[in-house]
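We begin with a single chain expressed as structure tokens, specifically the form predicted alone.
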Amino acid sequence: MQLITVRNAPAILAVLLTSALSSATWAAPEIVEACKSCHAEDGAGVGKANVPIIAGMPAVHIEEALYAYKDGARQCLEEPVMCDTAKLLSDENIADLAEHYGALPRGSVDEQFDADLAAIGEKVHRKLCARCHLPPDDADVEDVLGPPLHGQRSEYLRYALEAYLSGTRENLLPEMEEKIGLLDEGDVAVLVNYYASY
């Protein structure tokens, strides 16, 4: 048996399923199944810190942000077998991708966290954040621009911030941008922390 190497995967996935959509059979479990080696059965995620928890987030949310990497508005620095594989997904599988990570239940990181900078960090929340990312049990998370924050792996929420911040991560809305803009120094850990204490 010959193992595939880190560094040649993208490239023998796009092969892979560009062969699969190319067929008439390609449906949503095989969809997933290409998935699984990044965010799991569960949409948990493997444990990469680029690799966010999907599961239970708003069908909408995951929608866009397939299209965003398929239509190369958001590109892939460090995962680029993540717009690979965006770019041939067809609008159906979008949305089939969508329906069955949305519907999954989302567990509990069971984090640690500092109660003391979790409390600050709700503050930068409300003040910077609330309007756009609501917790993923909230009636109206649907509705609102961003994902729900609340409950996401810490190291990916570190990752994700200081990725916006260094310029490396494009804000695809110029009102993220604003609000990044305003984040001072410090405000990373404690915005981190408080999503972990959800």
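Output the form predicted in complex with heme C next; the form predicted alone has already been displayed.
Below you will find a single chain and nothing else.
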């Protein structure tokens, strides 16, 4: 079903971005048009499981992700349109979008989780991941290296973790690569349950 969306999206985007790039400036609310079909205007997403929640993600992390897609360091394995869109964004567009989505409130996804698995996941998180991944409402969330994982959509986290583990998503940081290397397949489930329990 998503494939249909993906095939239609480039045409829509081409029109949208061509008209946008031809005008000198493009205000944040306008450029959000290029993101709405997947992330929705509120950044919570339109309900596609593989689309991460970007509302309330610190602007600095949104910018880093967009530049990583733009310069090809991060690939879009399931949704090429995401990367195609990022490649067309100007520095100004990226700053505007990061500010826009970063300022939006992050609602709870209210997902089901297994409390026993979550308790184990918390321990793994504290030991290996907490230094760089803080909850979205933590006062220091902007200063750590990684984006918030607590309250992120479970399906997306599972996909991202499995992609790191299998090597299809490149690890951009040696220290994270080392920590991810210490995980096994079972840890994915405990971590995903822990982040969903937030």
